[in-house]
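Okay, so here's just one chain, in C-alpha coordinates, the form predicted on its own.
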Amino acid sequence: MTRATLRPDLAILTMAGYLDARPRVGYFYTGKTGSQLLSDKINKIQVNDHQSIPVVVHESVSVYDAICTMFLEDVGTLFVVDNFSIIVGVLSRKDLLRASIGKQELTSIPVNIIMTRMPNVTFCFKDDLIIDVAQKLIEKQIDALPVVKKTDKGYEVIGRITKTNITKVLVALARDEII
(Lines of atoms letter the chains of each structure in order from A and count residues from 1; the text may use other names and numbers.)
(Lines give C-alpha, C1' and ligand atoms only; values in the text may rest on other atoms or scores of the structure.)
Protein backbone atom coordinates (compact mmCIF):
# COMPACT_ATOMS: atom_id res chain seq x y z
CA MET A 1 0.00 0.00 0.00
CA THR A 2 1.05 3.54 -0.62
CA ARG A 3 1.28 6.34 1.94
CA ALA A 4 -1.61 8.12 0.26
CA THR A 5 -3.80 5.06 0.85
CA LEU A 6 -2.94 4.84 4.54
CA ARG A 7 -2.99 8.54 5.39
CA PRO A 8 -6.80 8.97 5.78
CA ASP A 9 -6.98 5.94 8.09
CA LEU A 10 -4.04 7.16 10.14
CA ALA A 11 -5.60 10.62 10.34
CA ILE A 12 -8.82 9.14 11.76
CA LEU A 13 -6.90 7.15 14.37
CA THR A 14 -4.91 10.27 15.24
CA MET A 15 -8.08 12.37 15.68
CA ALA A 16 -9.57 9.63 17.85
CA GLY A 17 -6.49 9.75 20.08
CA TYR A 18 -5.23 6.23 19.50
CA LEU A 19 -2.26 7.40 17.44
CA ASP A 20 -0.07 10.46 17.62
CA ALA A 21 2.09 11.95 14.89
CA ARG A 22 5.38 13.81 15.08
CA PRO A 23 7.61 15.18 12.37
CA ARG A 24 10.56 12.93 11.52
CA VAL A 25 9.11 10.20 13.76
CA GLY A 26 5.84 9.42 12.04
CA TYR A 27 2.79 7.80 13.56
CA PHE A 28 2.96 5.94 16.87
CA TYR A 29 0.55 4.31 19.31
CA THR A 30 -0.38 6.51 22.30
CA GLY A 31 -1.15 3.56 24.55
CA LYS A 32 -4.49 5.01 25.67
CA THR A 33 -7.57 2.84 26.01
CA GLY A 34 -11.05 3.92 24.95
CA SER A 35 -12.01 4.74 28.54
CA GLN A 36 -8.87 6.84 29.02
CA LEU A 37 -9.68 8.77 25.85
CA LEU A 38 -13.25 9.31 27.08
CA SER A 39 -11.94 10.45 30.47
CA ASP A 40 -9.60 12.91 28.74
CA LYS A 41 -12.54 14.28 26.77
CA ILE A 42 -14.75 14.61 29.87
CA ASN A 43 -12.02 16.44 31.77
CA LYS A 44 -11.94 19.18 29.12
CA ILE A 45 -15.66 20.04 29.06
CA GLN A 46 -16.42 23.40 30.65
CA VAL A 47 -19.62 24.82 32.14
CA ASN A 48 -19.90 27.70 29.64
CA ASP A 49 -20.44 25.23 26.79
CA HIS A 50 -23.47 23.62 28.44
CA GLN A 51 -25.05 26.12 30.83
CA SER A 52 -28.63 27.30 30.41
CA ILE A 53 -30.43 30.56 31.07
CA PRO A 54 -30.94 31.30 34.78
CA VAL A 55 -34.37 31.93 36.26
CA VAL A 56 -34.11 34.66 38.89
CA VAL A 57 -36.53 36.38 41.24
CA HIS A 58 -36.05 39.48 43.34
CA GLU A 59 -35.62 39.01 47.09
CA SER A 60 -38.81 40.98 47.82
CA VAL A 61 -41.05 38.73 45.67
CA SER A 62 -43.73 36.81 47.55
CA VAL A 63 -43.60 33.05 48.04
CA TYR A 64 -46.78 32.77 45.96
CA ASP A 65 -45.19 34.63 43.03
CA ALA A 66 -42.05 32.46 43.33
CA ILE A 67 -44.17 29.30 43.14
CA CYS A 68 -45.92 30.67 40.03
CA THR A 69 -42.56 31.57 38.45
CA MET A 70 -41.18 28.12 39.16
CA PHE A 71 -44.11 26.41 37.46
CA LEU A 72 -44.35 28.86 34.54
CA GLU A 73 -40.62 28.55 33.82
CA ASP A 74 -40.66 24.78 34.46
CA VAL A 75 -37.59 24.80 36.71
CA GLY A 76 -36.82 23.27 40.07
CA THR A 77 -34.57 26.01 41.41
CA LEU A 78 -34.88 29.80 41.48
CA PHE A 79 -31.97 32.13 42.13
CA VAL A 80 -32.76 35.12 44.34
CA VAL A 81 -31.08 38.44 43.52
CA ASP A 82 -30.97 41.91 45.03
CA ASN A 83 -31.43 45.31 43.35
CA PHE A 84 -27.96 45.05 41.77
CA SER A 85 -28.62 41.56 40.28
CA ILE A 86 -26.24 40.05 42.82
CA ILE A 87 -27.17 36.59 44.11
CA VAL A 88 -28.35 36.61 47.71
CA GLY A 89 -29.98 33.19 47.89
CA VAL A 90 -31.53 30.14 46.27
CA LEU A 91 -35.05 28.70 46.38
CA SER A 92 -35.70 25.02 45.80
CA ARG A 93 -38.96 23.14 45.43
CA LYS A 94 -38.52 21.89 48.98
CA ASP A 95 -38.19 25.44 50.34
CA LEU A 96 -41.41 26.50 48.63
CA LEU A 97 -43.25 23.33 49.68
CA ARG A 98 -42.15 23.79 53.29
CA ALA A 99 -43.40 27.41 53.24
CA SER A 100 -46.75 26.42 51.74
CA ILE A 101 -47.53 23.80 54.40
CA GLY A 102 -49.70 25.35 57.05
CA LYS A 103 -52.07 28.26 57.01
CA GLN A 104 -49.74 31.12 56.10
CA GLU A 105 -50.73 33.75 53.57
CA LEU A 106 -48.21 33.02 50.77
CA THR A 107 -48.77 36.37 49.06
CA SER A 108 -47.53 38.24 52.12
CA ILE A 109 -44.34 36.25 52.85
CA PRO A 110 -41.24 37.45 50.95
CA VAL A 111 -38.90 34.77 49.62
CA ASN A 112 -35.93 36.20 51.52
CA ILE A 113 -37.42 34.69 54.69
CA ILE A 114 -37.40 31.08 53.41
CA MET A 115 -34.47 31.01 50.94
CA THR A 116 -31.04 29.48 51.46
CA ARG A 117 -28.82 32.52 51.93
CA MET A 118 -25.30 33.37 50.89
CA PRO A 119 -22.68 32.19 51.88
CA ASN A 120 -24.46 28.81 52.11
CA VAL A 121 -25.19 28.84 48.37
CA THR A 122 -23.03 26.54 46.25
CA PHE A 123 -22.15 28.07 42.88
CA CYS A 124 -19.75 27.66 39.99
CA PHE A 125 -17.98 29.77 37.38
CA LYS A 126 -18.29 29.51 33.59
CA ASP A 127 -14.77 28.13 33.15
CA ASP A 128 -15.20 25.36 35.77
CA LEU A 129 -15.07 21.78 34.52
CA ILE A 130 -18.43 20.05 34.11
CA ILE A 131 -17.12 17.00 36.00
CA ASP A 132 -16.34 19.16 39.06
CA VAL A 133 -19.80 20.73 38.93
CA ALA A 134 -21.40 17.28 38.67
CA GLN A 135 -19.44 16.27 41.76
CA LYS A 136 -20.80 19.32 43.65
CA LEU A 137 -24.37 18.45 42.63
CA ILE A 138 -23.90 14.92 43.95
CA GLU A 139 -22.16 15.94 47.20
CA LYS A 140 -24.69 18.66 48.08
CA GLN A 141 -27.67 16.62 46.80
CA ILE A 142 -29.04 19.59 44.85
CA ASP A 143 -30.63 19.95 41.42
CA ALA A 144 -28.92 23.09 40.07
CA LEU A 145 -26.06 25.50 40.58
CA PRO A 146 -25.96 29.15 39.60
CA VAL A 147 -23.15 30.06 37.21
CA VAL A 148 -21.75 33.36 38.48
CA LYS A 149 -19.17 35.98 37.68
CA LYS A 150 -17.37 38.00 40.33
CA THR A 151 -18.15 41.72 40.42
CA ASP A 152 -17.13 44.42 42.86
CA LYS A 153 -20.52 44.09 44.63
CA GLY A 154 -20.63 40.29 44.82
CA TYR A 155 -21.53 37.46 42.46
CA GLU A 156 -23.76 38.13 39.46
CA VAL A 157 -25.81 35.21 38.10
CA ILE A 158 -25.02 34.60 34.40
CA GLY A 159 -26.35 31.06 33.94
CA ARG A 160 -27.34 27.82 35.57
CA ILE A 161 -26.16 24.25 35.36
CA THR A 162 -28.59 21.48 36.23
CA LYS A 163 -28.78 17.72 36.38
CA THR A 164 -30.51 17.91 33.00
CA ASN A 165 -27.53 19.80 31.53
CA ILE A 166 -25.19 17.10 32.85
CA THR A 167 -27.42 14.38 31.36
CA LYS A 168 -27.36 16.15 27.98
CA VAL A 169 -23.55 16.17 28.11
CA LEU A 170 -23.58 12.43 28.83
CA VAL A 171 -25.90 11.76 25.88
CA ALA A 172 -23.79 13.95 23.58
CA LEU A 173 -20.65 12.06 24.64
CA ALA A 174 -22.32 8.72 23.98
CA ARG A 175 -23.34 9.89 20.50
CA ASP A 176 -19.84 11.30 19.94
CA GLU A 177 -21.23 14.82 19.37
CA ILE A 178 -18.67 16.50 21.65
CA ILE A 179 -15.23 17.07 20.24
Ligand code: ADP
Second form
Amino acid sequence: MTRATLRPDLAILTMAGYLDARPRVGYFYTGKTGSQLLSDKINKIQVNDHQSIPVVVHESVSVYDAICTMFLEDVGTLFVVDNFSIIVGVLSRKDLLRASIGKQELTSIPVNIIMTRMPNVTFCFKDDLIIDVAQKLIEKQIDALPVVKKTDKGYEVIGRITKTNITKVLVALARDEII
Ligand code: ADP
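What's the form predicted together with this ligand like, now that we've got the form predicted on its own?
Below is the entire complex, every chain and molecule, led by the chain shown above.
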Protein backbone atom coordinates (compact mmCIF):
# COMPACT_ATOMS: atom_id res chain seq x y z
CA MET A 1 0.00 0.00 0.00
CA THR A 2 1.34 3.43 -0.89
CA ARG A 3 1.59 6.46 1.38
CA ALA A 4 -0.85 8.34 -0.88
CA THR A 5 -3.49 5.63 -0.38
CA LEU A 6 -3.21 5.86 3.38
CA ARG A 7 -3.07 9.65 3.66
CA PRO A 8 -6.87 10.37 3.54
CA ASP A 9 -7.51 7.79 6.26
CA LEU A 10 -4.73 9.21 8.41
CA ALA A 11 -6.17 12.68 7.87
CA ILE A 12 -9.61 11.54 9.10
CA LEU A 13 -8.11 9.87 12.19
CA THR A 14 -6.10 13.04 12.88
CA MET A 15 -9.17 15.26 12.52
CA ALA A 16 -11.09 12.96 14.86
CA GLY A 17 -8.28 13.30 17.43
CA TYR A 18 -7.20 9.63 17.51
CA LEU A 19 -3.91 10.45 15.78
CA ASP A 20 -1.68 13.50 15.86
CA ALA A 21 1.01 14.49 13.40
CA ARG A 22 4.34 16.25 13.91
CA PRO A 23 6.86 17.32 11.31
CA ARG A 24 9.75 14.83 11.08
CA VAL A 25 7.99 12.50 13.57
CA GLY A 26 4.98 11.58 11.47
CA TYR A 27 1.66 10.25 12.74
CA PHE A 28 1.30 8.92 16.28
CA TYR A 29 -1.56 7.62 18.46
CA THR A 30 -2.82 10.25 20.95
CA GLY A 31 -3.98 7.58 23.39
CA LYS A 32 -7.40 9.23 23.75
CA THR A 33 -10.51 7.07 24.00
CA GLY A 34 -13.71 7.83 22.08
CA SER A 35 -15.37 9.24 25.20
CA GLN A 36 -12.36 11.46 26.03
CA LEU A 37 -12.53 12.86 22.49
CA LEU A 38 -16.27 13.46 22.85
CA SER A 39 -15.83 15.35 26.11
CA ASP A 40 -12.96 17.39 24.56
CA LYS A 41 -15.39 18.32 21.81
CA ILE A 42 -18.23 19.20 24.21
CA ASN A 43 -15.89 21.34 26.29
CA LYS A 44 -15.17 23.55 23.27
CA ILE A 45 -18.79 24.34 22.29
CA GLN A 46 -19.57 28.00 22.93
CA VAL A 47 -22.83 29.90 23.44
CA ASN A 48 -22.01 32.06 20.42
CA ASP A 49 -22.78 29.38 17.81
CA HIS A 50 -26.00 28.12 19.41
CA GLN A 51 -27.86 31.11 20.83
CA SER A 52 -31.27 32.44 19.71
CA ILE A 53 -32.58 35.95 19.22
CA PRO A 54 -33.68 37.43 22.57
CA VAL A 55 -37.29 38.51 23.08
CA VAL A 56 -37.40 41.55 25.34
CA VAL A 57 -40.05 43.80 26.86
CA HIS A 58 -39.60 47.25 28.38
CA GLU A 59 -39.82 47.41 32.17
CA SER A 60 -42.83 49.72 31.94
CA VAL A 61 -45.10 47.36 29.92
CA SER A 62 -48.08 45.74 31.63
CA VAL A 63 -48.38 42.09 32.60
CA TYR A 64 -51.17 41.85 30.00
CA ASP A 65 -48.85 43.08 27.20
CA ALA A 66 -46.08 40.71 28.36
CA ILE A 67 -48.50 37.77 28.12
CA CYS A 68 -49.42 38.86 24.55
CA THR A 69 -45.70 39.13 23.63
CA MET A 70 -45.02 35.66 25.02
CA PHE A 71 -47.76 34.16 22.81
CA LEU A 72 -46.92 36.20 19.70
CA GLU A 73 -43.19 35.51 19.91
CA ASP A 74 -43.72 31.88 20.94
CA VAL A 75 -41.15 31.88 23.77
CA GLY A 76 -41.26 30.77 27.38
CA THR A 77 -39.04 33.46 28.87
CA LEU A 78 -38.99 37.23 28.33
CA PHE A 79 -36.12 39.49 29.30
CA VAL A 80 -37.05 42.84 30.78
CA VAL A 81 -34.92 45.81 29.74
CA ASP A 82 -34.60 49.55 30.38
CA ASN A 83 -34.33 52.33 27.75
CA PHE A 84 -30.74 51.32 26.95
CA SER A 85 -31.45 47.58 26.36
CA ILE A 86 -29.84 46.89 29.73
CA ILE A 87 -31.28 43.85 31.48
CA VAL A 88 -33.28 44.62 34.60
CA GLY A 89 -35.25 41.38 34.99
CA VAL A 90 -36.66 38.08 33.70
CA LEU A 91 -40.26 36.89 33.27
CA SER A 92 -41.17 33.23 33.03
CA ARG A 93 -44.52 31.64 32.15
CA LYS A 94 -45.19 30.92 35.81
CA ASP A 95 -44.43 34.52 36.85
CA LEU A 96 -47.18 35.65 34.46
CA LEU A 97 -49.55 32.87 35.53
CA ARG A 98 -49.03 33.76 39.19
CA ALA A 99 -49.87 37.40 38.49
CA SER A 100 -52.96 36.30 36.53
CA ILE A 101 -54.55 34.29 39.31
CA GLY A 102 -54.68 37.34 41.57
CA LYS A 103 -57.52 39.82 41.55
CA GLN A 104 -55.48 42.68 40.04
CA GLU A 105 -56.16 44.32 36.69
CA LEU A 106 -53.44 42.86 34.38
CA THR A 107 -53.37 45.92 32.12
CA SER A 108 -52.38 48.14 35.04
CA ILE A 109 -49.62 46.08 36.72
CA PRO A 110 -46.18 46.80 35.23
CA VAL A 111 -43.92 43.77 34.72
CA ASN A 112 -41.23 45.19 36.98
CA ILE A 113 -43.47 44.45 39.98
CA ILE A 114 -43.58 40.70 39.31
CA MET A 115 -40.30 39.92 37.47
CA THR A 116 -37.18 38.31 38.92
CA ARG A 117 -34.91 41.33 39.08
CA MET A 118 -31.21 42.11 38.89
CA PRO A 119 -28.89 41.22 40.60
CA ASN A 120 -30.75 37.90 40.87
CA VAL A 121 -30.79 37.26 37.11
CA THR A 122 -28.47 34.47 35.98
CA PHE A 123 -26.83 35.36 32.65
CA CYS A 124 -23.95 34.30 30.42
CA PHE A 125 -21.58 35.75 27.83
CA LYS A 126 -21.27 34.72 24.18
CA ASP A 127 -17.89 33.05 24.65
CA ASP A 128 -19.03 30.99 27.66
CA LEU A 129 -19.18 27.22 27.23
CA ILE A 130 -22.55 25.59 26.52
CA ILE A 131 -21.79 22.96 29.15
CA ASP A 132 -21.42 25.69 31.82
CA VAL A 133 -24.77 27.19 30.74
CA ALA A 134 -26.38 23.74 31.00
CA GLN A 135 -24.94 23.43 34.52
CA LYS A 136 -26.44 26.82 35.50
CA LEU A 137 -29.87 25.87 34.07
CA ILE A 138 -29.83 22.71 36.22
CA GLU A 139 -28.54 24.39 39.40
CA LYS A 140 -30.96 27.32 39.25
CA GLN A 141 -33.88 25.21 37.94
CA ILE A 142 -34.62 27.66 35.14
CA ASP A 143 -35.35 27.35 31.41
CA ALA A 144 -33.33 30.17 29.85
CA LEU A 145 -30.44 32.57 30.28
CA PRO A 146 -29.94 35.94 28.63
CA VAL A 147 -26.66 36.27 26.72
CA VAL A 148 -25.24 39.67 27.65
CA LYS A 149 -22.48 42.11 26.78
CA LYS A 150 -20.96 44.31 29.48
CA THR A 151 -21.32 48.05 28.80
CA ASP A 152 -20.70 51.09 31.00
CA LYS A 153 -24.47 51.26 31.71
CA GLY A 154 -24.85 47.58 32.70
CA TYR A 155 -25.41 44.29 30.90
CA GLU A 156 -26.91 44.67 27.43
CA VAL A 157 -29.02 41.72 26.21
CA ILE A 158 -27.67 40.30 22.93
CA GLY A 159 -29.05 36.74 22.88
CA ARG A 160 -31.00 33.98 24.55
CA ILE A 161 -30.01 30.44 25.38
CA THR A 162 -32.63 27.91 26.42
CA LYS A 163 -33.05 24.22 27.15
CA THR A 164 -34.12 23.85 23.49
CA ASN A 165 -30.79 25.23 22.25
CA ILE A 166 -28.97 22.74 24.47
CA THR A 167 -31.15 19.86 23.24
CA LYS A 168 -30.28 20.86 19.65
CA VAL A 169 -26.57 20.72 20.54
CA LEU A 170 -27.06 17.18 21.86
CA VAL A 171 -28.76 16.10 18.61
CA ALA A 172 -26.07 17.78 16.49
CA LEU A 173 -23.36 15.99 18.52
CA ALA A 174 -25.04 12.61 18.05
CA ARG A 175 -25.31 13.23 14.31
CA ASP A 176 -21.66 14.34 14.19
CA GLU A 177 -22.65 17.75 12.85
CA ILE A 178 -20.39 19.67 15.24
CA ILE A 179 -16.73 19.97 14.24
P1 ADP B 1 -41.35 28.57 34.70
O2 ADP B 1 -41.50 29.28 36.01
O3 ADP B 1 -42.30 29.06 33.65
O4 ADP B 1 -41.30 27.08 34.82
P5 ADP B 1 -38.47 28.97 34.85
O6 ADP B 1 -38.25 27.64 35.52
O7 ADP B 1 -37.49 29.42 33.80
O8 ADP B 1 -39.89 29.01 34.14
O9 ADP B 1 -38.53 30.10 35.96
C10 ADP B 1 -38.65 29.85 37.35
C11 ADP B 1 -38.39 31.15 38.11
O12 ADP B 1 -37.04 31.56 37.90
C13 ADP B 1 -39.27 32.33 37.68
O14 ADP B 1 -39.69 33.05 38.81
C15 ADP B 1 -38.37 33.20 36.81
O16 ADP B 1 -38.60 34.58 36.92
C17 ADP B 1 -36.99 32.87 37.36
N18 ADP B 1 -35.98 32.86 36.26
C19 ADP B 1 -36.11 32.41 35.01
N20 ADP B 1 -34.97 32.59 34.30
C21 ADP B 1 -34.10 33.19 35.15
C22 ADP B 1 -32.75 33.65 35.03
N23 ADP B 1 -32.06 33.55 33.89
N24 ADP B 1 -32.17 34.22 36.11
C25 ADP B 1 -32.86 34.31 37.28
N26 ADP B 1 -34.12 33.92 37.45
C27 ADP B 1 -34.74 33.35 36.41
